[in-house]
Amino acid sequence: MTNKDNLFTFADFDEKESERIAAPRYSYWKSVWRTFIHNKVTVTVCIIMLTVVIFSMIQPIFSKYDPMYAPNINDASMKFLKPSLQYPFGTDNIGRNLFDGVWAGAKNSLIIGFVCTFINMIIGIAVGALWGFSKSMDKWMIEVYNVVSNVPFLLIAMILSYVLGSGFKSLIFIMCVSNWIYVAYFIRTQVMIIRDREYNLASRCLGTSTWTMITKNILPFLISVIMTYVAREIPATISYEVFLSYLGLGLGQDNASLGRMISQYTTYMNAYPHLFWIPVSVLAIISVSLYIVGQALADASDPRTHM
């Protein structure tokens, strides 16, 4: 007969091991990345966007394009050249290389778009979070919003443009002086939706500070919403810059701008359509690709898509 002691052995008991949940590790940002790259169309658009952005930042460094410098202004043979290997986008009415001008203008538009969006989002999120959480602050901030929102942005831009003059700093100030409050109002609305949920009420009863509740309990739930807003804000800011430059209120004459190019070359739309449509096409590629990629990131950052 076999001895039972040789058939069975006692298992060691580990209290910590018994409490461990047998589930795979979850990383929020890894899940965001997996969801984002799952869409091949979005990845293709992202590659196009990155190529255009990187080329816009690098190409002007080598070309050293100066919109005030026209070496071929007296050479009629260099004016209105059609696109070729030597001049991929052709030349304009005073013999300037349109290829260099377009990418220099795209670089300035991208810098202004990203800087203004960053400033507006930082100020808007901070103010909006406090605004939505504090009922006493809501009373007077809503009055400030009503006043600012009823003043046309173009009127503010025109007045400040004439007072401050042209240039990068002036244009960034003009684009940020009132736009941040729209971001703040948007965040305020989102915060108010989840401010009085049960876990926030319980956290408040336990004495959690306001700042901790905003940064730990509220803003993490708004990542996808904020990404959606950023996806709209960057292309919109670039479009505003182009529009102001089109009206002559943007960057100075010594800075390249897609808006000023479009404005200058509108008169040549029929005779030399490439002068007008090439800057418009580059602007469209930048704006549309930024929006598509931003919207895809917003969808990927929503935890409900990670299931």
The other form holds:
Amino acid sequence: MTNKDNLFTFADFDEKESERIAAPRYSYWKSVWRTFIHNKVTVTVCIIMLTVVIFSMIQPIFSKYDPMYAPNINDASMKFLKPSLQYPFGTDNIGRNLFDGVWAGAKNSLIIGFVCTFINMIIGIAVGALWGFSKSMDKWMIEVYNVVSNVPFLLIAMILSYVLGSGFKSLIFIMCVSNWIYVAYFIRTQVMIIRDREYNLASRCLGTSTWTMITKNILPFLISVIMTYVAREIPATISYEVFLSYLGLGLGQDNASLGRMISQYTTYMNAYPHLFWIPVSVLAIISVSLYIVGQALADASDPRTHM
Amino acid sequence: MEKGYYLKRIIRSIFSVLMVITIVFVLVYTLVPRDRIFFNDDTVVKLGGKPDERMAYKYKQWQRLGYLTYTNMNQYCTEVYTTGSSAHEACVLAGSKDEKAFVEKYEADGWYIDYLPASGSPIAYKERPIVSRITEWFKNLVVIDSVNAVQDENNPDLERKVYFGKTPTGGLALKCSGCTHKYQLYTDLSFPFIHQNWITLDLGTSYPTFNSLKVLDVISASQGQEDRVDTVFENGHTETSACKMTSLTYKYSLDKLDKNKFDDNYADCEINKKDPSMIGISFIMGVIALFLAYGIGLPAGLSMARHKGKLADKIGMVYIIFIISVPSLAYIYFFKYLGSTIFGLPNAFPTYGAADIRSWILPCISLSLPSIAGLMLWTRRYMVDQMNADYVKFAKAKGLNQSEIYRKHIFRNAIIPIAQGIPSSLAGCITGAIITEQVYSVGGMGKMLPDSINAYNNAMIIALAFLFTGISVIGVFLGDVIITWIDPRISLESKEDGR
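Mind sharing the form predicted in complex with its partner chain? What's above is the form predicted alone.
After this comes the whole thing, all chains and molecules, with the earlier chain placed first.
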């Protein structure tokens, strides 16, 4: 009996302590970061990705690679060299250093992937949020979508590339001119799903403006979905650039491009396999790592995983 | 209710097809410089030394292709003077005094004037508005054959009648004399067994590639070597011929060979060839790939969902990530390399041709790879989403075993959004696959769009845009019909409430 009495003591009433809120401080982005670095695989892939990205941004500055410049074009001893210390990836059919070419191409692919995705996402989210929110806008936007999504994209791309000429800016324009509407359509569907939830109805009853509804109530809810889309969009854009270059569109002859490299070197796949497989592997490493990091970021940005 | 919806939906679909064609027309005919259509035209090269004739030829082609209407001194003089008169002869000569009147007359009407480079003789032309060209295109789209279709001055006594008869292979036929096609309706042993020539589509005439062939014939006629068989013609004449008898059409000027074989004027026929048509090859390939995709993708997605987080799921995810993130060009070459070095399969379609089954294996597999990944991903997603639903918990509580729940409850609900995509992907087969067909040099539809854009074959571009749009609109529509059919809870009509 006496023992039990000793186990408990009366606590003094502490006003300061009672005012403190029990839950730990929650910062959204800190939680995202914590969840993100929790996974060992994604951190490893992220390091690989960053290395490749930084290297492909810096290496071309020093190599000053120009696909039109081939000083060894008449020197047969310089062609089709196997990878060595001097030429880490060997040389190609006209004696250019493949190592420089691959990184210059990777740089262009990455820039196109990021810039186009950025532009498409910005326009797409802005239009899609309004589109999903307003039913009167939905009526005619859905018709616009039906029409635009039915024009073969290849047709638009090819005609525009003949009209604008090939090059960096026109390629980015081509990749953005109609693709934002797919993002907008995707966002529209997502917005429509959560638009009529109770908290939004309540918010509307309290007189919240459309702008605040979209930016404060709806878009934060969509961050993880948007990140998932971005994770898929960047490799898809890079992939599409490769496809266009394969068809002879895309970047012009004077810009290094992984896509054109791959399509040019396919003929040497059996005789000089390194010429084909090295650009393909670099491209695969870039897009796979981008995809995995993007997916991990999408998972981490979902508040439901912040436990 | 539903009927009204379908009607509205059809009207809207027609509207979108119309808009797409308009956009394509505008893109093709206003943005691409019109001189480029002659890049691949041999006639222009041949006329290189004769600048006047070359220019006249260009204007003639532009008029034929619908860019403009033009007129020259020849036509003007024939209008003003009687042919053969001395005034007419003086008028036609270069540098005549009538040229001034010609220029003044047409300039006043708002025509543009151009001068032939050598003789300096004027040409007047007027652009045709894009709207009138689009309406004309649609007006000519559907051709309905009739007894009065053939108007031949050299054959005034042509009998005009429709009658029953037999095809040379013994099928029943509804024949016609006076129509363009001899066989209007006939049966034979090839799918779909009943064929017709009564209503045909006219998608324009191809130029400059496949010059002056009908666009539809280019993509739907058989290819490769001629398929010659011993044929008995209707008048008893026998010879080895590749002529497809049921495709006979009216021929205006018969030669000696024709008269040998045919008693009437129906002497033009399609040539039977050994390989399937472009559409045919793409469609066969696409359908095989589709079967592969559903046959592998669905079960794989199912087992991924059942063993979520386990080894099967992880292997599946690796494959999906590989396909999604590696550019298709790279993995198509990768599988081609694997298939041709390890399994000794042909690495190009024409090596053994369409008749050999080995030619089809690699292209079909490479075509199905991305669809397998997509199906796996979405099947898994939908299954996993359904797994936490209340009805599943209820089924579990009732004591159903795992496989019964998966097969009879979850799968049936998860399959709905997947079933919606089936008509689209089936119809999409005929549009072909650009990269796969190029990598394996398959003579299918995939190469047609890029090729015709590169060759500035405008009629072909528009026809393909029309076909592809029509197919995709129909596919989406059928998909929606199918989901309401297999899941009665779904209603296509949205409830109206204003905002």
